[in-house]
Structure formats: structure tokens, C-alpha cells
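To begin, one chain is listed below as C-alpha cells, in the form predicted on its own.
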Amino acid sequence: MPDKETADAIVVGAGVIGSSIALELTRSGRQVVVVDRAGGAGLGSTSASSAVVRFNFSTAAGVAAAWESYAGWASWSAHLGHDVGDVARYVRTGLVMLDVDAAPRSAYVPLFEELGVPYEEWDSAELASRVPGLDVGRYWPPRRLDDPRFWHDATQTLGGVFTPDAGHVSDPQLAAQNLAAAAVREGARFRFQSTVAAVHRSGDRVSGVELDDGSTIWASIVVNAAGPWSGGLNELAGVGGDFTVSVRPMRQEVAHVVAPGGTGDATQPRPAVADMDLGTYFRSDVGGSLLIGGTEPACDPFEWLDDPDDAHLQPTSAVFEAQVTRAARRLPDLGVPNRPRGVAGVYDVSDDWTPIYDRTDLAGYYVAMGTSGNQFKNAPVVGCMMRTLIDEVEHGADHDTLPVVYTGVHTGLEIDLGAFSRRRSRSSTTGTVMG
């Protein structure tokens, strides 16, 4: 690689929202360098995740991503652009809300009703019988399993929302390789196993990067995707100072097993749960097992990291026992295997779990970052909202008084920009991954 190289727009992280914006802004005539430590895309958060596509956010930008989102997954192939071979598929199996006094339905069904987004209310007889299988009683709040709480019997029945469209995304690390591959036929440049080491600025303008092998990008747009080191990022470029929300890199551990009879197989995947009630979620996967993970309950202590590389990146014995046993709860039949199995990732999670897309007080930085956890699902829909952000910045739009409006080009709804600003207020969420 030479030593200076020139691009109208750098972009830090090459996991799926990264390789998503790099798209978008390549599609819009700039000439794009996409920077990743890894030695290729979707190898960080985005290989982690469990790619559950959702609707149930606390919020209407919340709700418009995501089902904006859906319509970019539903037609995956169109929506690259090109061929790029194997691609990743959306697989619907629709998803159901189990009720939850910290996410109850009255904090997202009228959304719903404002949006077009098809649901059912179901009481605990219908959960019963189109999740055949469910345990159905309540048992909030989750508790930990040395808790003698945890094995008390229910003494009430709750029910849930469903959403038809709902599901999941087949392989998320192809996703995001598809998304590169989209980029690179559009233009993009990619440079793997590359860390930034510093960030230049001429002025009050970002001007570029510096890389681990001494080498510069000039540019005068660089956009920090880089995941659980994009606060790091944030460091090196001096910005930061002016946000509200601030966000850490935190170790996550999804759980692999057979599933029970009844709960799906590969040929008719039965619906995805949320269970907030027990701290938990299960989707359907590949040869009639289940992905299984947590919904952070309070009870359960987070795993915090001062630096991501410091990750253990393999299932413990713990967790991989605690999200299992609280799914068997839900699921009576399920097994609990001895052996934990599955995978461990670190996510870059934000105080309220809520993304920040926003501008910077360094002209021409941009982030997008504090996405793991629930935005896997908003990817299609990132791109674009970025690429809308930064044109109108760029030409002159102040965004922080008069936030950008993203229109879905599926939906034609319109999202408020402002709604993952930089200086949000924390109260304007629900402060949990519901966002």
C-alpha cells in the first residue's frame, strides 16, 4: 500500500454497520477507504450476534428503522445492488413480546398502530397454542439462579405481542461481507488488519488518519464505526467532550442448543421469543437447535471492559447456564447441557442503549457507534441514514438545532435524526434494549 493515499471519506470498521455506510456513501460518488483491524468484515460484534429483526422499540425513530430495515433484509439481493454470490437470507418466522411490566405494550403498540407495522395481542391461551411447548406463567422480575426465588412456581399467566414479519438474518458475518462486497463493486477500498493510531486535523476540520504501519489517509469525512473501539477512536480525535451518552465495551455470550420438540426446526422455524419476564431470548437456527441470549437483566452483573482486546472470547460454564436454565423455565423441555456452547463477543453499548448517529464538534467526524446489542437489525437502513446526515451537514445543515429528517425509501416514513443525537436526553429512551 503506499504510504499517502487520498479518499473523500475514510470509515473506521468494517462490521455490518460500517460496510453499510461505506455503501451508501460510495453509491453517493465518493471515493471510500474502509479501515479494519480484522482481517475482513463481520469478523468483530457483527459475527456475535444473534441478527434478530424486531420492531419493539420505546420510540418512533426506533420503530421506523427497524421496520424500514425489515423491507431492506425482505429483499436483500435488490437492495446490495449487485451480484455478489452467496448472500445472507432473512428468514420470517415472526417474533412474540412477552408481556413485561419494563416494556409494557402500551410502550409500543400505539407506535405500531402509528406506523403500519402488523402485530396480534395475544392473551396466554393464544401464546399457549401458536408457541406450543411455552411455559406461559409470570415470573417477573428475572432473578439469578442461585436465587431460591427463581424455581417459586408461577402464580399468574401472561401473554404477548406478535409480530408476523419479524425473524431473523441467516449468517450476519455474510451479511456484512455482502455489504463490503456491494461497496468494493461500487468503488470502496478496503484495508484489513490496519488500526488507526491517530487522527489528523487541519484546523477545525478532521484531515484524515494515521495507520499502525505508519501509512496516512488523507480525507476530509471520516465516520468512527469501529464498534467496542469507537470510543477509543473518539479519543484519539479529541471529540466527545459535548456528548450526553456515553458508551463502553461490554463482553456478551450467546448460547447454542438443541431445541425441545414443538419450539422449531430448520423447515418450519416456530416464532422467536422476547422474554424480558425471565431475562431472555430465543430464536430458531439452522438443524432444529436454538440461539439463545440475555436481555441484561438488572439482576445479573454486567461484564465491563476497559480495553475489548481483553475479551475472552469463548461461552462460559456461568452464563452459558444461567440464559439456558431461565429459557428451560420458559420452555419445560428443554435440555441444559453440561458443556456450554455458542459464542462470545464484545459489543459497544451506549448508557441507554440507544445508537448515537450524529455529527461531532470536529468537523467532518462522524460516529456511529453504540449499536451492538439491538442494531444488528437496523443495518440496511443505517447507510442511508447516515449518507443523509453527512450530505446535509456537509452542505451546511446544523443538525443540532434542526435535526435531519431520513424518508425511507421503503416506507416513505420519515425519521428524526435527532432521536440518536449525541446530546439526546437519556430520559427520551427506556434505558433498557428495548432503546
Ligand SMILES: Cc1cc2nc3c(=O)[nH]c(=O)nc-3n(C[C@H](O)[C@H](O)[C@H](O)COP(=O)(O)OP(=O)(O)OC[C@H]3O[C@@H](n4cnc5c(N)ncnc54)[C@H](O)[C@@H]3O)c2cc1C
Given for the second form:
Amino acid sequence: MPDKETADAIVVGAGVIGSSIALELTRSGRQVVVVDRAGGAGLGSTSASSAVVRFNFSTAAGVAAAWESYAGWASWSAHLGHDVGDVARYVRTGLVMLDVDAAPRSAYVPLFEELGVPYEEWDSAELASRVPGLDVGRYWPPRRLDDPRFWHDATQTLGGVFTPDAGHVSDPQLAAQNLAAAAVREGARFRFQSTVAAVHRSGDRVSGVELDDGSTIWASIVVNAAGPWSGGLNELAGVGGDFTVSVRPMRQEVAHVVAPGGTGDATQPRPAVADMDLGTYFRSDVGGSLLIGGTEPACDPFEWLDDPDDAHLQPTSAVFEAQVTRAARRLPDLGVPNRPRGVAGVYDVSDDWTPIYDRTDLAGYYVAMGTSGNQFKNAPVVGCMMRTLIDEVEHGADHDTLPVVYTGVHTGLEIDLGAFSRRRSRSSTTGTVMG
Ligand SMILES: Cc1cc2nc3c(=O)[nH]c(=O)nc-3n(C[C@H](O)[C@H](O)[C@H](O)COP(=O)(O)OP(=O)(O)OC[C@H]3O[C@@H](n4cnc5c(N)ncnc54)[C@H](O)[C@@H]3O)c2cc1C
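Please give the other form, namely the form predicted in complex with the ligand, since only the form predicted on its own has been shown so far.
The complete assembly is shown below, putting the previous chain first.
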């Protein structure tokens, strides 16, 4: 291995976000090196992702990015542009977002109208008939299992908003590997089992990174796509002083259980359900199973971490029982197993649960971070947005004053990248993983 290597751009992190950025930067004609401390692509927080693709976000930029990105998943092989062997599949199940005052229809249905996202509004009778086996009771607010009110019968019902094009990606790690393989075909180089230990500057500009083996890669562009480790990398680079939005790692669990029978089959797959009313989301998975995650109900403690490496990556009985029991209120035929099964991972949570896709005050040093448990879905478009941002800023655009706009190649929608600025005033969002 040479002790000195040069490139046009270095991407730190080969998760789904870094791999997508690497693909697009390579397509722009740059020599790109991707550095990851893991042994392959997609082995960080991407590997724990539920990979749900939905369009319910609180901001126009959030909805537009998710809708544009969906088109990338739906035409995945074309998006990759190369035959990379086994590829991730898009599973179009639809998703129903159950009514909840904390994220009312009035907050996002007008955005669906404006941006052209197909949807159907369901009352409780329609919800019951379209998702057989689903209890349409309104239970708000979510409660802990040891709160006797958790077990009270519902006195009201709820409906929801169905988006038929939502779904999930069959294998999030494979999706990241697909992007990495396509980037390699374009000419990118990946350096695995290599940890960035220092970020070098020359004057006001980034000049490269030093790896833990003491070698240096020189480049005038460095992109921080380090997932939950992004805050630590910014500290190494000495950036963050002008950020108005900060990020913190948060541990998360997703339960895996056997789905109740009779509520979905191969010809009519079960829609995913976003259920802030009870504090969960769930979606089907291969082999008749169900993934159940949480939506940060206020009654549950948040598992903030000082260091993402401190995360215990096994599911716990307490969280498993809470998540599955809440889902079982919604799906009364769902069994609650005694032994926890599932995954644990780490979110990189920003103050307003909106990502930061931006330049920084260190010229040439860019960030794609704060993905807040909701940006797997946006990976295809994030690569394109970061490429556009980097191209324009490197050509002199003053993004902080006049934000760069990305125009979606599939939808033609204009996405104001100022919405993801490090210096934004806090976006008005649900303050949860729903964004
Ligand atoms: C449990 C869970 C469920 C989720 N569910 C969904 C969902 O349903 N839908 C959705 O849209 N999103 C979801 N997400 C969020 C989504 O998965 C993430 O936003 C996305 O995967 C982040 O990708 P990334 O590439 O930024 O980070 P990562 O995949 O974590 O990649 C970062 C990489 O950087 C490397 N790295 C870090 N520091 C260094 C360093 N100093 N030197 C070298 N390498 C370094 C790491 O090894 C890692 O591979 C979920 C996340 C979790 C944890």
C-alpha cells in the first residue's frame, strides 16, 4: 500500500449514503477514494435499517426528496447503470400513515397534492376493509406497558392516508453494496478496514485525510458520510462551530416476529403501517415475518449515546416486548414471543430529525450526516444532490446565501438544498423518526 495517495475527492463512509455519493462523484469525472473502517460496504447503521420507503415528511423538500428517490429504487438496475450481479429489490406494498394529531393529514396531504405523490384518504371503515385484521381504535397517547391505561379499550376510531407506491427495499446492506460496486465500475477505489484518524488542511481548505495505519490520502474535497460517527469526524476536522443544528447518536431496536396469518398474501401484500398513535411502525418481510420499530413515543426513554461504538447491538427483552405488544394492539392476532428477536442499530439524530447535506466553513469539506433514522430511502437522490452541491460550490456558488437547487431527473421537482443546511433555523417537523 502506498504511504501517499491522491484523489479528487475522498468519501468517508461506505454506507448507503457514502456509496451513493461516491457513485455520483465518480460519474462527474472525479477520481474518488472511499474510506471505511469496516470490512465492506453497508456494514454500519445501514445494515440495521428497516429500509422503509415512504413519502410522509413535514417539509416540501423532505417529501420531494423521498418521491424523487423512490423513482431510483423503482428502476434500481438503471440507476446503478452497471450489471453488478445480485441486486436489491423494491417491494411495493403501499403504506398507511394512521391519523394522529402530532402529524395531522393537513401537514402533509397538501404537500402530496403540490408535488404529485399519489395518495388515498381512508376513514376507519375503509382502513378496516383495506387492511384486514387491523384494529382501528384510537389509543393516543402511546403509553408504557406498565401503565394500566395502556390496556384501556379505545373509545374512538381512526383512519389514515395510504400511499400506494411506498414499500421497502429487500436488503439494505445489499443496496449499499450495489452502489459501491457501481461506483467501482465507474472507477472509484474503496479502502476498507481503514479508519480516518485525522483530517488535514492547507490554509482554509481541506487537503486530505490520515488513516490509522499512518498513510495519507490527499484530496481537495472530503465528504463526511460517516453515519452515527459523523459528529466525531467533524471534531477531527475542526468544523461544527457555525452549525445551528447538532447531531447525536441514538440506539434503536427493530423487532422481528412472525406476522399474523390471514392479513396479507403474495398477491395482495400487507401495507406497511406508520402508527404514531401507538408509537410503532411495522412492515412485512420475507418468509411471512414482520419488522416492528418505534416512533419515539414521549413515554419511552431515548437511548442517547456519547459514542456509537458503545451501542449494545442485541435486542433487549424490554424494548422487544413494548414494541411487539404495541403492534399487537393494532394487530390483535399477533403473538408476542417470550424471546426477543431482531436487530439494534444507531441513528445519527439531528435536532429536528432532518438531515444535514451541506458544505462547511472548511472549504472543500462537505457533510451528509444527521440522517435521523429516515434517510435510507433517500440514498439514491442524496448522491445526486451532493454531487450538484459540490459541483456548484466548487464553481463559486455561495450556497449559504443563495441555496443551490437540485432538479430531480425523474420527477422534475426542484429541491431547495437550503432545507438541509447546517445553519438552518430548526425545521418544523414531528421531532421523531417520521421527520
Ligand atoms: C434500526 C434502524 C432502522 C432504520 N429504518 C429506516 C427505514 O425504515 N427507512 C429509512 O429511510 N431509514 C431508516 N434508517 C436510517 C437509515 O438506515 C440511515 O439513515 C442510513 O442507513 C445511514 O447511512 P449512512 O451511509 O449515512 O451511515 P452508515 O451506514 O452508518 O455508514 C457510515 C460508515 O462510515 C464508516 N465510518 C465511520 N467513521 C469512520 C472513520 N473515522 N473512518 C472510516 N470509516 C468510518 C462506518 O464504518 C460506516 O460503514 C434506519 C436506521 C436504523 C439504525
